[in-house]
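What follows is one chain in structure tokens, specifically the form predicted on its own.
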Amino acid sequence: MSPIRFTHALVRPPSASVVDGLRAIEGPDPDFARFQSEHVGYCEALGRAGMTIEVMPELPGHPDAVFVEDAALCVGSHAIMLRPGTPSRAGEAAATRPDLDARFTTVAQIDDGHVDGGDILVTADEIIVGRSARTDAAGVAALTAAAEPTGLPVRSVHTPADVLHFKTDCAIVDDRTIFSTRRLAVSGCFDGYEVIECPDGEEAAANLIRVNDVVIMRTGFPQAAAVLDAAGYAVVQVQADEAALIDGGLSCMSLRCAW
């Protein structure tokens, strides 16, 4: 298997306003202190995987700003400012722009439609974008133009109606292998790839990240961890229960880059 290599991770610590973060289903608010602690543990896991952690300032006016991946896409030396599909998140991309301008050779911007980073899966051969309640056709068209400097084609697919983001249900674990829930895998969107199915009942485990030599996943999903271990992946587990209360996952909380 060919590992995906990253050198840096851009992260944004949660602010106290994170307790007001968006959620698809009403439930308890996250505990701010526990969220902070879990975010620290997440960053430590990235660091142990060989990444340099670069911390952006908190954005108290944006409760969901800890989920930095929704505001930008980073591929090689090129970054794209996205356009999140929820009005309350509209200012996050603009706030992130200076951090990316300082680090990337080229930075493009999407001005039409809407695209959340949680709907974008980058493989070695293409950029797969899941149409969802937060990513529309106009946004995919704008992303296709903005992504030209990467040399990767953009392919649009449909996210199941009951799934918030495309990557809620999938992750790339090496250049040719996708870890996916059954409900997403049966759609055929991963034809041509090897697919490892996430065990039924542990669908939330599918939002994991491959970082250099390890797969980082949430605690609490023993069957999924066992499947990945049996497939030969080195699994590292981190706690992210507070992020999950506001529909956040491991991929959301960092921009993983190589420059």
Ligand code: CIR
Second form
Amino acid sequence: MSPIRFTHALVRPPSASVVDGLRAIEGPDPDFARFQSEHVGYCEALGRAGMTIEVMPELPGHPDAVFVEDAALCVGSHAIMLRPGTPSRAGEAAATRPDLDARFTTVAQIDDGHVDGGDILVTADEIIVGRSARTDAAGVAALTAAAEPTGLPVRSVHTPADVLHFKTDCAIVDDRTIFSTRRLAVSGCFDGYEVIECPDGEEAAANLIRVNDVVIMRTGFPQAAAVLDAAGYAVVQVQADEAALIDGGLSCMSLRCAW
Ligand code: CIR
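So the form predicted on its own is up there; where is the form predicted in complex with the ligand?
All chains and molecules follow, beginning with the one already shown.
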């Protein structure tokens, strides 16, 4: 199973309630119209990368529901409903399930603890889960059992303190290559992988996505883009400044699937 080859992306447009999205540090609300337009640009980039975009309904009752990745894990024809680790997002998995039941061969569910999809990095050989303020040991244990149909073992590591999600700070860019901030890579959690370090000061660029032949990253991080370009990756940049105001990045706005 390749962790970088995908055929479809499930997305959910932001609803007007996105202005109330959670944020770790008090700051301005996102602008709804700009968020919508950036989301369209994001979906267009996924489409140009070769994915068919499937749009799930808006969930106005869940301000953060545009960040679909936190509610489910998709690996090949298998999906696992997660348990987002913050109360206002708890209902998102149940609301997403019908869309996954209609598309996946198996849809498992974790019933203990908490796991946010943003804490899960799937590589060719394993599922790495970063424990965080949103993802706990009980959730990782439940995920380990639920992930059995994928054939991939689950490995538990730690997300750096004050970093929202494990994948806030890293992304897979090739079967065996991880793009990571220094503060995460120094933990040793990627020993055995090739690591490309995200330049210090541009940590917010680390939440990017490799989709088929391109690496899609946020605009505004010239050093990170140059590092990836020099390493031979075809870099595509999309604006996602409104999502960033509520701690969202590129990985969280799609469930990337290979069917
Ligand atoms: C939250 O705090 O849950 C949202 N405002 C942002 C979630 C971003 N998701 C992700 O990084 N996987």
